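Below you'll find only one chain, the form predicted alone, shown as structure tokens.
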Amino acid sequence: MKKDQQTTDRLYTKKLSSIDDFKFDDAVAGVFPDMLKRSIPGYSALINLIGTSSRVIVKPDSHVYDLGCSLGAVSSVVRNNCAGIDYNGIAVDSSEAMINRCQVLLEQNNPELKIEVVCDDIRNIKIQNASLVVLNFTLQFIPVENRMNLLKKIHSGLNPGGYFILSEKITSENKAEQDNIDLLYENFKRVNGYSELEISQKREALENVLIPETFSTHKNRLAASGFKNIQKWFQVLNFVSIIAQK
């Protein structure tokens, strides 16, 4: 079967003569799914993951967050794994594009079961209550100098015994190992359909949007932050997912 046209993510097929910094607008969130299913290998486990887990997360009368949730993926998954505890689901994200089609997907899916929706940055939204609070693939969206009080903010907000799942593309801090991931990632891509044209143009797009940080980085911050049992429980080549307690 043949993909829609509409929903494949052709974004950099054609040379641009600019290449403006990425943005969650209206033409990514078209292609979305395409992209995250092209883009980040494991991206459709890990969310399967995170689903499954939520049914021993989760509380009856808690919150969920869902903090930068584009479609809403995490939102859906923990719904359907937790249709028989009585949770309140927050589902967070500032690109107004996102939050719309996310709105939309939610209601097709299960509309009886409620989520909040909320279109705003998540530095904004006060965590409160919380069973479970998920960032995934967000924060190195964040600008670096804003990440340690966003963290703190949603330590506090966790009920005791709470958890935090953050998911994110690391560096490493060896060039040799960064090479070698770098060239088995840009293979990862070329096999899911990509051009060397639109790598290197997406690239370009993310290199002052997206900026990664090790792994050691992240666990050093989430420490500090007032996390413990702080785990790496997900990772393929360099997408790592990290589950920590309060």
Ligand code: GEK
Contents of the next structure:
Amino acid sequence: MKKDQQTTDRLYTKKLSSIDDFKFDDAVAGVFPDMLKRSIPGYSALINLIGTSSRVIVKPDSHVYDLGCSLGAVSSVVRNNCAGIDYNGIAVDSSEAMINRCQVLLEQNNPELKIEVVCDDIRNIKIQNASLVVLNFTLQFIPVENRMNLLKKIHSGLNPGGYFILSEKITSENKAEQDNIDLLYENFKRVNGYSELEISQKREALENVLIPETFSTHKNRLAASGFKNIQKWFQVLNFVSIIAQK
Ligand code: GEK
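How about the form predicted in complex with the named molecule, since we already have the form predicted alone?
Every chain and every other molecule in the complex is listed next, the one we just looked at coming first.
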């Protein structure tokens, strides 16, 4: 098999007799960059924006957390933009398949600047002395009842003036808007080469795993967790990124 065939997401091309809940296993980790590029509109632009912004956000002697890091795209772009700033990068993911690959990729692309790579549930880890915490499309996989506590922990671990970046797939405030966005999002996936079968099987696999909420739910929860200056700073279709400060 050619290399680009091995790294192309074909996980849902064949008709499956039953569809299991989506898992971040080895098969997913192996095709993940292709999957994100074809499934999250604006993903690369957002990663670049996080990188260029980190240059004015990250402070010397502070910690930068990439929570739900997958293959370390956020950790890597922050590191590339923050050369000369002496900070500690910490990348956390609960998937062993992701973390093993993340470790190798981060060592390959800039081995002098170490980033600590941790395989754990982000609900368990301690956050302290942070100038930047990023949850890029990860909160949506945390049970809704645990989300407030996680945000409170992040707020408490940030230094005064520190930044939090939260990116999520969102639901619309009403059915007409949701129908519209569904139509446009399915078109985005189709244009990116996914078949109707792939789109519907993936939707079913994610149904109980990725639980999106509205923008106002996120904004209210951030405010209730103590954040200020809560702003939507990026959106493409139903994929939104919010920046907030302690
Ligand atoms: C990127 N941020 O490329 N604890 C730790 N990790 C978790 C947990 C948890 N409780 N739940 C899910 N994950 C990345 C993309 S992907 C987004 C993030 C997506 C991890 C999970 O293993 C996966 O690697 C990641 O969160 C979500 O910018 O696939 O849509």
